[in-house]
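Presented as structure tokens, the chain that follows is alone, the form predicted alone.
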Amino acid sequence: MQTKPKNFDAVIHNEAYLDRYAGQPITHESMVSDAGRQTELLSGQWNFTVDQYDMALRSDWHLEETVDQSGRPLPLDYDFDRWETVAVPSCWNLARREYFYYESSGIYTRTFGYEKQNQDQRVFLKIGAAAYHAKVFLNKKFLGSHDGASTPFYIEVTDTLEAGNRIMVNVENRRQPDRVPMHNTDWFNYGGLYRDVELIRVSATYIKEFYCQLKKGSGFATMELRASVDGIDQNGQGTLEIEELGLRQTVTFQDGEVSAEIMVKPELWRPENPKLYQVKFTYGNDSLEEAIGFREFAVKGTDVYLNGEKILLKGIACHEESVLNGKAITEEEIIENFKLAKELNCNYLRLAHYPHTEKAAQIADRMGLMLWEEIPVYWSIAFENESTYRDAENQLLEMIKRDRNRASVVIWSVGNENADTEARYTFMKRLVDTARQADNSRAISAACLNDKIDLIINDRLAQHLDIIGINQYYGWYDPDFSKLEKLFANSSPDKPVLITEFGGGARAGHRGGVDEYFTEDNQRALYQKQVETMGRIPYIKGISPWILYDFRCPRRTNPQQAHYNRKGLLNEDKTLYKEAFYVMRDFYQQWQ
């Protein structure tokens, strides 16, 4: 057995320093239904430093060892409470100019007080999102690590909390080929704690999961209820109440779970009338309350139905980004985006290419917009890697569990623009099966690529999808627009097709000839040809052009783009409408 050299120093010689933090993953299994619960926000000003060399992990800063074994003071490379402060939530890229392109580790820390309210109380820490990998420490203890930049995670901290507490979160946003997404994307790589951090107090036995939606094919007269509890009292009665419907239904849990069908006929949610009901569910001393809409979304043949009526999905794609806040988009900005979509005559948005904040679906519920939600299985994921699959599956389940009570969410997407390899087919089919098992009340889709050689919609994954998403850029990346007509003529899908992306770039205010790239005139002409062509295709039942407004992207370096993807129908701060906006608005007004 090889022994360590006598001059071995763990801080500078141990390159396996991450091993001691392995084995405590935080996954969808620890999620807590938190609708309507009172929470204590830990957002606000946190102390922060960049940590390019991972010294916090190499040197165990969370232990706050200020003296050696003999009690002599040590020189420290950190000073938590005298670091600069940054806002949580926010993206560190926008905190200081020096951090704009920073891709590595950042350390967040703050202190907070805690007062126990009763002996049986349990407490969970919720981190709304940390881009991309997070390690969480509380009162000198490592609590676990989470992968995925866009979904919330929960940790029970009941036995770790004290009257005075220090929390430390190591957030790391390196781009790596085995991550989801991998290192090559077409958007900006923001880092940081960019959604709220909260404490959630629950009862000793609490409602862990709660799902309530219309049962498909029930004639809009039956609700499906599924719930689980965690704690000592696994066998008891829960109560579902919807006061407006005069409903009070008792259900019986066995071994911590219940599944029930309840006869009731609610007013149906639809974009023209986004009806929501206050739904309360109680078990013992614990209760949840949230606004829920009830609707049925279905696919039959090549048609899409909402509440039994055929519909067209008139949409727009949208990134979660703003000039001022990056991914830490505010409620006011979400509402602004959704109002712009309504102005465009949209009834639907594709939230690309990762789960947006849960506030987006809540607001869409109220404003009457249907949503496509997606995980970032984007381009060339490491499809052969089982740990990459587990990461993707966990992000999918965290997204579904978070938003499955939202009437606005009608489509789960398992990915975007992947080559149809054997490994990818197996990987994504597993995701489709997982999504369908977790929630069968919505359509499953993916944004696929067409066969560029034979010009046909032909992706093996399509046989497992409910709706076929297709991204196509004829007239832009492929200037030969005649191929689009051939693609549609050669294809005869037995499912509805949703054109999930098309478009071209334009610098707002830059005018010129229709053949001059990056002019509004060129973009407008392209949109005119695209909608004229797509509007004649009977199996196309939805469209979401790329994209609502310009967004940051380091790969776009010519002077007209200037590190922005300029395919937006508005400019990056949404103050200027491009000519193509009106083409799309007018098309949606008459498309039926």
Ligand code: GCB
The other form holds:
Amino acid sequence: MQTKPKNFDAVIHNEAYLDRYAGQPITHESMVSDAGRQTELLSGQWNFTVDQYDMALRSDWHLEETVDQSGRPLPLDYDFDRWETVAVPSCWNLARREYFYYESSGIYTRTFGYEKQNQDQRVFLKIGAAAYHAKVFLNKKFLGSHDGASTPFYIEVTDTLEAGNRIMVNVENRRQPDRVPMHNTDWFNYGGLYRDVELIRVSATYIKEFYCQLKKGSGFATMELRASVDGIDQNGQGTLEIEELGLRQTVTFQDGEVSAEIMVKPELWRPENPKLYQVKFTYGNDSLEEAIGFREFAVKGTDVYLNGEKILLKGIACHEESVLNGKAITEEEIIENFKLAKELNCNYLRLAHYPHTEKAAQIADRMGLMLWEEIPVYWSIAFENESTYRDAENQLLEMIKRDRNRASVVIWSVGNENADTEARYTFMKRLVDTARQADNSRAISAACLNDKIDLIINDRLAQHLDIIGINQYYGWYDPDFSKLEKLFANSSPDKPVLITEFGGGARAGHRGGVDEYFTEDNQRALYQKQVETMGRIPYIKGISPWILYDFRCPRRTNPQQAHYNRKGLLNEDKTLYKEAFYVMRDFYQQWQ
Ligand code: GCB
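If the one shown is the form predicted alone, what is the structure of the form predicted in complex with the ligand?
Everything in the complex follows now, all chains and molecules, and the chain you saw is the first one.
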């Protein structure tokens, strides 16, 4: 065994400083069904510092050791309550000019009071999103760490909370090859606590999971209920109530779980009539109440059905971003995006390339838009790496568990544009199987690449998907547009194909010849050719052009792009419509 030299200093010489935080991963297993629960928000101003050298972790700042063993005061490198403040939720990149491209650790801390209401109450801390990795400390205790920038995580804090509390969160957003996504993407790498942080109080035995959706193939007349409870009382009764339907059904739990089918004929949710019911579920003293829509989304042959009727998915892709707030997009901004999608005659959006806030699906439920939700298995992540797989799978399950009661969500996507290698095939097939097992009421898909040499749709993953997503940029990255016709002619898929991306860049207001790149005229001509071609292909059952509005992208450096991906149908602040917007709007108006 190697011994440490006598003058080894644990703070400055110990490169294994992260080891003491390993082994407490926070995963989908600790999620709490929280839709419709009263929570206490810890949002607002938090003290913050960038911590490029990871001093908080190397020196255990969370222990707040202010004196040495003999009680002599120590010189401290931190001063929690006198640091500057930033808002939670927000992205640090937009808090200050100096932080714009910052990719490392940031330390958030605040104090808060807590009043116990009764002896049996249990409390969970929920962090809506921390990009990308978080380590959470409460009252000098390390509570665990979470990977993945876009999904919520939950930690039980019942025994750690006191009347006065100090929370400290290390959030770290280094781009790394073994993460999901890896270090190379086509969007901006925001960092920070950019969704709400909240406390959730539940009963001693509480409802942990609650799933209630229409059962597929039941003639729209049966609801499937699945729930689990956690706590000492595992064999009690739960009650499902939907007042508007006159429904009150009692179900009996066994060993903490129940699954039941309930005959009932609700009015069906659809984009033209996004009917939602207030659904209440009670177990002992614990209860949940959420607005749920009931619908059936199915695939048969090359057709897509909603509530038994053939539909086309008239969509648009969208990142979770605004110029002002980065990823900490507000409800008003989501509503604005969805209104623009409706103006484009859409009934559907592809939420690319990672889970957007859960508010998006709640709003889509209300506004009547169908959604594709995706995890950031993007380009060439470390498909050979088992820990990368576990991270991807956990993000997938956190997304599914979070949103599986949302009628608007019709497709789970397991990734985007991944080359068809052996390792990728195995990795993504596992994800498909996991998604299907977790929720068989939706279609599973992925945005695939086509074979650019033989010009054919032949991705091996496609055989395991319900719907094949295809990204194609003919007329842009490959200027030879004739290849698109060949690709479609050479392919005869036995399932529906969605064109998950096509498009080209244009700077709003920049006009010129149709052959001049980055003009609105070039983009318009490209859209005209694309929709004219795709509209004739019988197996194409949905389209989501890339993209609703321009988004920040450090890869894009020419003066027209100016660090934005300019493939939007609107500019980045959505004040300027580009010509292609109207091409798409008119196409969707008549596409049937
Ligand atoms: C793609 C990617 C998307 C990019 C887009 C582009 O295929 O899926 O993330 O932003 O192309 O603009 O190149």
